[in-house]
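A lone chain, given as C-alpha cells: the form predicted on its own.
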Amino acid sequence: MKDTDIKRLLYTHLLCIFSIILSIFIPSFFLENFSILETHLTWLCICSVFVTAVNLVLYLVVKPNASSKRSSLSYKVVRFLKCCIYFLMSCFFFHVIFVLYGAPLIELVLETFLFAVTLSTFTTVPCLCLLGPNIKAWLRVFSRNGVTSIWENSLQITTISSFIGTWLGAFPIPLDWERPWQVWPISCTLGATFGYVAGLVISPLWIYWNRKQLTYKNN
C-alpha cells in the first residue's frame, strides 16, 4: 500500500468535508433568514446537492475503480439511469425504514423523505460511485474480509459511521428539552451528517494506522 493512495484518499475527503460546509455557509448569502435550523429543509437539499455533485467530480477526478475497457455511450447512459433507479429506490428504502421505527406515517411527510434523500446522498451516493449498480460487489464489500482496496475499507467506515449517527441522533427526539433541534428530523439529520464526517476523518487515519496489516486482494 503507497502512502500517496492514502493521501489522495485524505485529500477527497476533505474535499467532501468541505461541501458540508459550503453548504451551510454560501446559501446564507443568497438566501434571507436561511439555518440549519430554521430552515431545515431547504439545507437538507442544498447539502445533499452539494455532496452529491462534489461524489460525482471527485469520482470523474480521481477514478479509483479506473476500467481499463472503454465503455459505449449506451452502456455509460444505461448505467447512469441504473443509478438513478438504485438512488431513489434506497430514498423510499429508508423513508420506509424510518415510518417503521416511529416517524410520522401522514404527517412530516417531506421532512421524512428529504431525510432519506440526505441519508442516501451520505451511504448510497458514494457506493454507486465506487462500486456502480452492482449488488453483487456492494455485498461483497460490506462483508467480511470483502474489501480490495483503501477506497472500498473507507467507504465501509463512512456508511457505516452515518447510520450510526443517525441512531444516536434519535435518542434526544422523545426527551421533554423542548430544543428547536429536537423536532423531527433535525437531530437525526444533524447526528448523521456528523456521523459522515467523522467517518470521513476516521477512515484515511485508520487506514495508515493499519497499512502494514492490511492486505488486499484483487478480484
The other form holds:
Amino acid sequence: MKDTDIKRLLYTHLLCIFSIILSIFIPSFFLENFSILETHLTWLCICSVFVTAVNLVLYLVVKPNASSKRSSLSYKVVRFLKCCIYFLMSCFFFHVIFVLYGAPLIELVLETFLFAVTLSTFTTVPCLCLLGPNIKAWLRVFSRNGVTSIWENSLQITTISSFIGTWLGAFPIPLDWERPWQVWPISCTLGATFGYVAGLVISPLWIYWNRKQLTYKNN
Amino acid sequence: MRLGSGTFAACCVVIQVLGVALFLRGFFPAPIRSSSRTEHQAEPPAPEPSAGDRSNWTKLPPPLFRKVVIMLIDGLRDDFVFGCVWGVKFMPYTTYLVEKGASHSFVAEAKLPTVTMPRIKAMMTGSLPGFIDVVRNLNSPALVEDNVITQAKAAGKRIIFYGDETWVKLFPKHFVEYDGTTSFFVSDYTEVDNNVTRHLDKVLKRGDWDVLILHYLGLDHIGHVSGPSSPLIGHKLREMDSVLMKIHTSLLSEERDTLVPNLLVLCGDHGMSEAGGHGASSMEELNTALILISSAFERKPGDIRRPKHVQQTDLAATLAIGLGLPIPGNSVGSLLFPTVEGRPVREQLRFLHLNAVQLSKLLQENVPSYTKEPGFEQFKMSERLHGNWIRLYLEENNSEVLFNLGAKVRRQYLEALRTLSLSLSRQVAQYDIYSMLVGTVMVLEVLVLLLLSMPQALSNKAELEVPLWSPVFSLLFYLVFLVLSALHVIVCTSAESSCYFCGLSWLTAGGVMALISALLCAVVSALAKVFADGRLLRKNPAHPKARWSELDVLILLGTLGHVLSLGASSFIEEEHQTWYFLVNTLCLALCHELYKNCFLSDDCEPQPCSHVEQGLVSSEPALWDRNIHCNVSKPHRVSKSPTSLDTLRGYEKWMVLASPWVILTCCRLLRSLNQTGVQWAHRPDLGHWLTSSDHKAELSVLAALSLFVIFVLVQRRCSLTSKVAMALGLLGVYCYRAAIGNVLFPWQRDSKDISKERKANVISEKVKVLAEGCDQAVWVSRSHGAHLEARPTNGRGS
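Moving from the form predicted on its own to the form predicted together with its partner chain:
Time for the whole complex; same chain goes first.
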C-alpha cells in the first residue's frame, strides 16, 4: 500500500472523531439543558445519526472498495434494504446480549435499545459501508488472515476496540461511588465511544508502524 | 524423583492448608486474657498503697448507686441524641438532661466488629472481642469470661432483663426474671419494643431488683429496613425518649424515699452507617451515645458540657465501681472519672488505684517486657505519690499541700490509666506479620508450582519429574535453607511483640524452613523446564505441546481479576457481580470459539477442539471422540460444514450450537431469581414474585412442571417398579407442599379467607401508614399493637 492510502485513512478517521465531538457540543446550541449525562438518550440518538452520516458520506465519496459492476437502481435499492435489515438485526442481537449480561428485561428498555443502536453504528455500520451486506465477507475479514486492504484492517481494529471499550465500561456499574455516570447504560456507552475513538486513532498509527510487514493478497 | 499426579495434588493441598493455618494464626490476634480464671473465688482487692495497718480500707469500696437501670438502644448513633437533626427535635427530655440535668454524656467509640453480640460482650467484660466472635453471633454460647453481670450475681444482686434474647444466651441463669425477644425479624420494629415496654410499668413499681437491663431493637431494625433518613427514625426516637422519661421519673420518686442515688445508663451498642446497616468501621458505625444520669452528679446552672469521647470498654469498669464490684479481670477500659467527681478525694484515689492495679496486672500477664511500658512506669509513680498522700492524710493534715498533692496524684493516675488502656487495646489489634508472611510465602509457592506444571500435572496418569537430587538444586536448597534460618533467628531475637512462629520449637520452625526451600527449588526447576520446552518448541514447531489458547488466557486473567476485585473496598457486598460478568464473558468466548471451529476450518489444531469439547456441558463426548481432529489437509477454506460436524446428526448439531445460549439464558434467569447485595437488593426478583401469596397458582404450576421433568429425565434407566415408586414419591412431595400451604391443588382456588392474624396485620399496616403523617396516630398504633398477640417466651428463671 502506498502512503497516500494511509493518509486517506487517517483523514477519514479524524473526520469521524470530529463528528463525534460535534455531536457533543453542537446540540447545546439548539436544545436547552443538553448534557451528556442528563439528556443521555438524546445524545445517543444524535451521536448515532452523526456517525452514520459521516460513515455513509465517507465511504460513498472515498470508495475504498471500488467495485464497478451492476449499478442498476433496483440492485442498489435491494442492497440498501438488506443493509437496513442487517442493521436492525444487529441492534436486536446486541440488545439480547445486554439483557443476558444483566440489563433489566422489562424496565429501561428504551435505554438498552438505544445503547444497542449506538454500538451497532460503531461496529455494524462501517462493516456495512465497507463490505456491504455480505456475511461471507464479514466472516472473512474477522477471521485470522482474511484482510485484503488497510481499510479492512482498520475495520477490525475499530470494531474490536469498541467491543473492548463497552466491556470495560461495565466495570464501574456495581461500585459504590454513587456517581451519575454509573447508571446503566451511561458508563457502557461512554466506554463504547472511547473505545471507538481509540480504535480510530490507533489503527492508522498501527498500520503505519507495521506497513512493512503487512502484505495483502491483492497487492 | 517421580511423583504420581495424585500424590502431587495431595501434597499441594496439605501444604496449602498448613500455609493458610499459619497465616490465620498470625492474622487473628491472640486475645488479651488474665490468668486468674477464678469466678467464684473473690480475690482480695489491692489495699491502699503504703498504708499498712493504719488504713482500714482493705475491702472493696461500697457501691455508689443503689439501683442501676441500663437502657441499651441498638443502633443508637451519637448524633441521634446529641445532634441538631434528630436529638433536639425528637428527644426533648434527653436533650434537657444532657444540657441542664444531673448527667454526664459521652460519645463512646466502639471497636470492630460493630455487631451486637461482640459489643454486648465488650460492654459487660470490658475486653475487646475479635473477629472470630462474628461467626458465633448467630449462635452465641454462654459467656465464661469475667464480666459485670457474673460479678453482680455472685455478689447477690438481683438482675432483671427484657430485650434481645442474645443476652439470655450469653448469661443463662443470671437473671432473676427475663423476657427475651428474637432479633431475627428485621422488618418488625414496633412489636419488638412493645414486648420490652409492656413490662416496664410493673417492674418500676416493684422494688425487688437491683439491676434492670432493657435492650431495644426497634431503632436498629428501622435502620436496616429503611436507613437513617427515614421518618420512622424520628418516631422511634420519640418513643425511646418517653420511655427514658418514664424510667427517670420513677427512679427519682423512689430516691425521695431512700435518699441513696440510683443510676440510669442510656447507651448504644453500635451506630448506624449511612445505608442503615452496621458492621464496618465508618465513623457513624463506631460512635455511639452514652449518657449516665444520676442525682449523685452535680450540675451547676450555666455549666455547659460537651460530650467527651471515650471508649466503649470503659463502661464495664465504671459499672463495676458503681455497683461496688471488682472490676472484671479482662477489662481494658478505664473508669469514667466524671462519675466519681462528687466523692471525697480519698475514695476517688482508691477507685483509680483499683482500676490501675487491674490494668497493670493484665499488662504484666500479656506483655513480656511490661516493665519498659510507659503506662506501667506512670502507674508505679502514681502509686508512690498515692502512698505519700495517704501518709499525709492519715496525719490529719488538711492543708493546701494535701489538696495540691491530691490533685497531682489524680492527674497522674488518669494519665497512667489512659496510657495503660491504650497500650492494652493496641495489643489486641496487632497483626503478627512474620507468621502471616511465612504462611503467604508457602501458599504462593504452591500456587506458582501448580501454575507452572499445569496442565500435565493434573491429568489422569501424569507423572512429574521433581529433580531434587541433582547437584545444582541440592546446593540451592541448602543455601536457601541457611538464609531462611538466619532470617528467622534475626527476626525472633529482635521482635518486641510476641510472634506465633517464633514461639514454635526450633525443630518445627526448621521443618517449615526446609519445606519452603524445597518448594522454591521445585519452582525453579519447573521454570527451567518451561523455558527449555519453549526453546524446543520454537525450534520444532510440529512438537505437540499443550499451548495456551485464548480461552485459557481469558480464564486465567479472569480468575486473577476476580481475586484482585475482592480486595477493592468499593466492591463490598457486590462481589457476585464480578462473577456473573465473568461467567457471561466466558460463555460468549466459548460460543465464539465453538462457532469459529464449526464454521471455519482453517489451520485447526487438536487442542482447541478438545477445549471446546471440555467446555460444553450438554455435548455428548462419545460423538466428539471419533472426530476430534479437524481436517488439516484443507487449509484456508471457508467451508460451512467441515467433517467434524458432518457426522453429527442434525438435531445434535443444533444442540451443540445452541448450548452456550441456553447456558446464558439460564444464568440470566438465575440472576433475577434472587437479588442479593446492597445496591439492588430491594428490586423485585422472581423469587419474591413466586412466593408472594398472589401468585400461588403460578408457583404450583412451576412446581408440578419441575417434578414432572425430574420424572421424565430419570425414568429412562429405571425398571417398572422403581418408576412407579418414583412417581408416587414425587407426587408425595407435591402433596406435602400443598398440605403446608406453599402450593395449591388444582381443585383449590386461591383461598380468599384471610386468617385472623393476617387481617390484624393488614389493619396494623394501615394504621402505620396513617401514623407517618401525624403524631397522634403514633399513640393509636402503639395501643393497637399492644392488643395483638405478642410473641411467646416469657420465661421466669429461678
